[in-house]
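Heads up, the chain below is alone and in the form predicted alone; it's given as structure tokens.
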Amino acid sequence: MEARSPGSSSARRSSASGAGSRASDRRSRRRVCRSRPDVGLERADVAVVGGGPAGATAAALLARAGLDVVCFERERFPRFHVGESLLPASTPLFDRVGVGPRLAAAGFLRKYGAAFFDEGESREVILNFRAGPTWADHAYNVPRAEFDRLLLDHAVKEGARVLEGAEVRDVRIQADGVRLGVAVDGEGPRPVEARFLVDASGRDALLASRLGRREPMPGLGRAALFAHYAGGHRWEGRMEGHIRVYLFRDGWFWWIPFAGDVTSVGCVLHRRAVRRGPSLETLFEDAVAACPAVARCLAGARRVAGVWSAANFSYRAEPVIADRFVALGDAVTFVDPIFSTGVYVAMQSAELAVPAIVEGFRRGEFRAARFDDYRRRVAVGTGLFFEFIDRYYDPAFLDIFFAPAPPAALKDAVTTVFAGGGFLERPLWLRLRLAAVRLGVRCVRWRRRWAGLPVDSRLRW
């Protein structure tokens, strides 16, 4: 299906007739998706690779725009995934995508802020979110198996065809279209043709692994160990959902409480420690023992599943765009998990890409230049996250961040960045506060050098 220009004879039909036809098409596609999602897979307007937050969001919005969309997800949902704490900037995004009411009714624990603890220096800071122009005063902590299922179901509701257990094994992007080889449940690859490809394959980075490269960020070569516990220590009231971050000698821990009694606990270390260490369980238990605050919070708790690991944090992948394709979310870049940016970047990149894709169908033209504004906005938005993550491992920044009475400009700027508020736009007041933070860090770094104190991050390996 090709979107038609306003001057076409089809477009001159009454808006009521057009709306009814589109609604009928979506209902028909939903019936096919739910009963036989593999029907008619040979051709589509858009093929989306990956059914996580980026792919599900793109599939839903593109189908809503009237395009014929097929989404291939290698795994079968529900499935476990890390990245369980969301950003306040995601909350209005959920409404724009159309899942806000379902998410609010799902019973996920609301997150109203974040708490940071420095074990080595015995200092702490608690940040509480305030609503801003593009973000809410809260987010959610979500078991990803439930959250991702909700998003993928919404894509089906909007009319996208979703096929789980479908692995894309071959990709050819040609002048006249995209050709894929898709293996369903381990069977031989089946040919699929589409006019456009969306790579939402996550950290596998389907297109970058075949056509480009994935470049690790210097100094951010880390790995994570994580597990779920029942019976861990809980804060009360509005602070129950605060994500907690504990810095200790060898890295840092996250503490993400869910609704009910389960908490996600993870430790970020240098990936070399994971390679050379003993079993994952032993390595994780040793890390807990090395961080007394986390050990106290887990006293009496029990692990409800195994210990998982993930590596290759913090990278950028290329290409992000080309003729007839765009990449989204983790297929573009992954930012260190300390600020919980993954789901937001995934969904926001999808929302930014969709208008350019729809316009490409309207004009029948899919050159890479059409998507350059999308690439630039994602690079600028994630660049701010990368900057603050780098600063978080900087002793000079930590001296300001953990100060008993930090400057108001710093606290406002940091809280805004942590909320995701600087991704889409940077108003003057935010730019000025960010400039004040950068100046303050330079001054404190100079003072530390003068006093003979370390200026290199103790967590930079």
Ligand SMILES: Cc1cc2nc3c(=O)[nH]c(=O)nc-3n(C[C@H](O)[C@H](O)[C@H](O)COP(=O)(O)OP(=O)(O)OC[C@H]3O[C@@H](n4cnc5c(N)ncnc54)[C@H](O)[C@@H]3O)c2cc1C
Second form
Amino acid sequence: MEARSPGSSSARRSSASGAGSRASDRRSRRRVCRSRPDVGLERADVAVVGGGPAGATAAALLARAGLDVVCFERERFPRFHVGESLLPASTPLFDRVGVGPRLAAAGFLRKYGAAFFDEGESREVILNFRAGPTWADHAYNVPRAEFDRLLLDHAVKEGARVLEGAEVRDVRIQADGVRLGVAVDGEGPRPVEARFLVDASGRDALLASRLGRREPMPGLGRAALFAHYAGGHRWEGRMEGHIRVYLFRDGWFWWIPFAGDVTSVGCVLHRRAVRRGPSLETLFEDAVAACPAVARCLAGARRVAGVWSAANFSYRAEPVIADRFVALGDAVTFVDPIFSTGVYVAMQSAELAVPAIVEGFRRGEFRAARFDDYRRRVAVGTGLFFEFIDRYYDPAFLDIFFAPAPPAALKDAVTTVFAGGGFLERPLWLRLRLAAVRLGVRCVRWRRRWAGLPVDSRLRW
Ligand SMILES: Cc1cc2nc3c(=O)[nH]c(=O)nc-3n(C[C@H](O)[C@H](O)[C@H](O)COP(=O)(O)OP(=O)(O)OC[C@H]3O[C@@H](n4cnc5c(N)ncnc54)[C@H](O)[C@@H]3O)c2cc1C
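Show the same protein again, this time as the form predicted in complex with the ligand rather than the form predicted alone.
Every component of the complex follows; first up is the chain already shown.
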């Protein structure tokens, strides 16, 4: 075991002999959190930076395992965040994290599928999710202000201490522990010591930005504009919650209906379509005008808040793991929102990392090698998403995807990947179908070349 000071949180807890006393320990910490969350902040077993889906999930699961967890969140919740359409693979994950019943009762609109439209070619495809071994037949569309609040509250219920309005400004990972400088409500940084650091700071990728690398991906993620509208077009029945994706000349639009009357509408612009100068409102209105299908769906609708933007959001960050450290979710990488993978990857990466961290505490040893399997599983899981994100800009894949009667096996493989199946496990039937998709794309690409049609990624057009 590592040498520890007698006043440390773990040393205090080690006097607790059984599960009952650990639970009462957690309850008393929870009371501290509700009344004066900054009390006793100076030390923790695990410091989690960021209270988004990745950080809240990690904090909840680590606290449930009996560790003393403190989670620092820069903002005060509820706060707006982009990323509102979830994947069916999240649904069983919510149950494992312990928020399934609360989410089901929260009244979020269920999403049973996705509809894709290609404006230029007048073609469309509608996919309906089917439950599989690690995913459900539905997900939810969630205003993130409410969803993230619910997840972070759950972390507190599990016994984590959560401090909002607390920005981690300085990080040092040393042989004997982690030292942070945390600015609470804009005041000068206060020192915090922990034995382990979880970076769930999202696109800020705190540790990589300060001590490593955060590399943009060429061609992708130049700019996105988004807004909420009341009174937009609605489908009825099971299709009401389908996410709609509209491809158009300058990029693509998402259409994410929430429960009630509000819909999230956003566009991701190709590099060549990004302009500087006009206001966000003007740029967004111009993009809507360039995509008649979206303009029609918004006829008579009213924007209920400002237009938000995100830029340069495709990158890979390093390191993902180190001694006493793991990064989760967007702090590892983010590529493109086309298939709504972000929140699932954030929460799933947290669930995958937690057992290795807990085992590290059991053994008192936190070498990077302990987290290598975590890094590998996240790389394999996200690798499949990235392959399909890339394909979505590939004209040969789109020919298959939008074919009026695609082979059932191909449609099944694509629907499975879009549901988040294949991240944790890839059974033989799925691997065979994915191989068929890859072969099909190669054949169509060859046919397009032969016919003199473009084969380059739409990102390069
Ligand atoms: C245009 C666009 C559209 C998207 N659409 C979707 C979608 O439909 N579905 C989907 O699943 N995903 C979508 N995403 C991705 C999704 O937003 C993210 O993948 C997801 O929020 C990642 O969760 P996270 O917990 O890793 O990070 P975040 O949700 O970003 O949470 C990180 C938290 O860390 C806090 N923080 C940062 N730095 C510090 C610090 N130094 N100290 C303390 N706190 C800090 C932040 O305030 C934030 O609350 C989209 C992304 C973009 C760019």
